[in-house]
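First comes one chain, alone, set out as structure tokens in the form predicted alone.
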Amino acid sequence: MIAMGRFILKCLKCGREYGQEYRLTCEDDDSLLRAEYFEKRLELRDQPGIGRFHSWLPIQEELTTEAGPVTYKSEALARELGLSNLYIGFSGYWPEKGAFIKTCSFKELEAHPTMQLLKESGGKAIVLASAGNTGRAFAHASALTGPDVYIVVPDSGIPKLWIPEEPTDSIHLISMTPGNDYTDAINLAGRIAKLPGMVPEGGAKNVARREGMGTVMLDAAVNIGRMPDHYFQAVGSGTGGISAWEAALRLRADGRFGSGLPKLQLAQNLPFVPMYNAWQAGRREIIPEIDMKDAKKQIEETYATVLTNRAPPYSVIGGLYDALVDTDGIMYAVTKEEALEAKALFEALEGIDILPPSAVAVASLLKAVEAGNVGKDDTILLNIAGGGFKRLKEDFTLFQVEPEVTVRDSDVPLEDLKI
């Protein structure tokens, strides 16, 4: 247990409060917990990267990593789309823009505060499931900070498990054979996390992860001088959208960044679009037989595979449904072809390569402009949640993290894993 002093955790359903600790759930219900900070105004720290936003990160010690979001005003893409106030929130590697996320994904913004909170809470090893990007971010953070991390990934995620330094003994990768998907990895990771000495990373339930991702909105508001009118992002679990909403709520309470919440405009990648389907139908609940029929087949056909989560925090109190309702949000379904066209357009105009989820986000912005869902003078934040991989390879040697063991399904006897 770490000392009190910076925030409390509060259950969004029953209101029960907890001290500053590594906690994922309320003891009384399954709604999300939210951090309430004693610093009500955002006071920037003299730190690089994400550490600037220590006011609203659920950790004691200030982070000193270079990794952090970068916000800049678009010229070429904005001109192409006829927009006068398009801002790019870039999370990746682009040193010319001051972007130094060496895993090229905003998942690294989640990893650093989570690993710091783990250390401050006395935890020894963290367990997580990943479709690729999250695992890479936590492997990198483990290599830098030392705590053990156990990462479970489906076979499709293995190529994404590279880091910009030699893997350390603290990184333990467990792969699953073809036919398993991200949700199967989540199920296996959940079993491993119950072993003695293990701590579950927690996904959307992890306040440190959400606050780390929320710094994209904080950085934008600080740089623009106000909150944007619209926020665009591709989502798989929806945690990024929840994080942007929560950050905006704090910015509104701060009083210096505007009173209107940014409209969440979020996208999923066809054919796997369960949250889009439920939202279009006006439902809080995702109905598997309707919203993700033949889920595994759909996932195999999805271009941005990291956007495929069969159990997203959509329906839970404080989850994505509530975020969309509160911001009068919109969801889009983007095809592979639309994403590839958007990727080519963005890279040609903005001059940096982007990852598939970011391509889906750009495609959703194109759809929004065509549909008239944004005004030409509206202030828009486009979250490019991953990019700069080609640029990174110019400066760093990348090392593949090799699996310690490969398993056939999520019901494998845990003794077979030799943990």
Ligand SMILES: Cc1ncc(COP(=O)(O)O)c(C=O)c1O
Given for the second form:
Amino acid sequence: MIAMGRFILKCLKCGREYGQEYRLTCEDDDSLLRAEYFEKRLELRDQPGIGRFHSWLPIQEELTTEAGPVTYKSEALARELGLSNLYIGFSGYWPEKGAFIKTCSFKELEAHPTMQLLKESGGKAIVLASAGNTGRAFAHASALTGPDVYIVVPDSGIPKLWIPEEPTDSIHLISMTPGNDYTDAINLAGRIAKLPGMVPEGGAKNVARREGMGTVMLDAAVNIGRMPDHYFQAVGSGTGGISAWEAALRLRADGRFGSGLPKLQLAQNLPFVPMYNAWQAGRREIIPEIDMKDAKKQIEETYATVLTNRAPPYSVIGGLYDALVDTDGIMYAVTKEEALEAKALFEALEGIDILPPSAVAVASLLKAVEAGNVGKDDTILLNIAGGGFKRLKEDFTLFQVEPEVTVRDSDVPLEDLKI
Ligand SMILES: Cc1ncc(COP(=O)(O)O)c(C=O)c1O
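For comparison with the form predicted alone, produce the structure of the form predicted together with the named molecule.
What follows is the whole complex; the chain from before opens it.
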């Protein structure tokens, strides 16, 4: 158990408080827990990456990894769009800009604090589901730091499960046959996590994961000197949006970064856009028959497959709906063609390759400019949550993680997994 805490966990529904521990839910209800840190002012630590933001990470020991978010002011894309204060929050590999996330997405910002919290709370093995990028990040973190990870991935995610070092025995990859999607992987991971000795990673419920993603907002505020007026990101679960909002609430309370919360401007990719549909209809609830009819077929047709969660933390108290309401947010639905065009534009102008979800985010910024949803002198943060994969391959040899077992559906007998 953890000694002397740095924060408490508070239930956003009933207000019940818990000490510092690896806890995903309140004992009385299912709303999100939020960390309240004893440090109310952000005090940057002298660490190379995400560890700078230790003030608001739910761990004891400072992280020393070089992986961290990078913020820079755009010139070429900004000029093209006629924007005078466009900032890029870049999570990926781009050494020329000081970006050293070698699994090329902001999922690594979630993985490092989560693995550290697991260690500090005595856990030995963590279980998670992934559409690909999260699994890669946790596999890498496991190879670097030791704890076992059990990663359940749908077939479409397997090619994304490479890491920049030899896979270690601590990485256990479970793949699912075609026909299963990310949500099927979530369901199977949920069953495995109930086995003795296993700790569920928890997705959006995992505070360490949210704070890790929230550092993109913190880094931007520190670099710009204030919070941005707008925050653009592509979402699948929406956890990044929730995290950006929570980070902004802390920055507002800090007092040095402005008092207006950044307007969340979030995008999904067509035809699978359940949160966009629910938000457009003004609903807290996602109604599957309306908002994601023929979900599995829609998911197969999407360009950015990692943005396809059928059970996102949208309706839950403290979830994405609340974040959108509180920030007067906007959602976008982007086509594959729009995303590909945006990708080509960004890469040509900014000079770095980006992953499909980031292309969806760029496309939503183009739409926002066209619709007048941002002012030309507004301060805008565009979260490029994944990029630099081509750049990474120039410097590193990548290793594919091989599945230990492949299963047909999420109801398989757990004995078959030979865990
Ligand atoms: C690069 C990238 N961007 C965006 C997302 C969406 O993340 P979320 O919906 O959890 O905020 C993901 C999810 O895997 C991702 O890998």
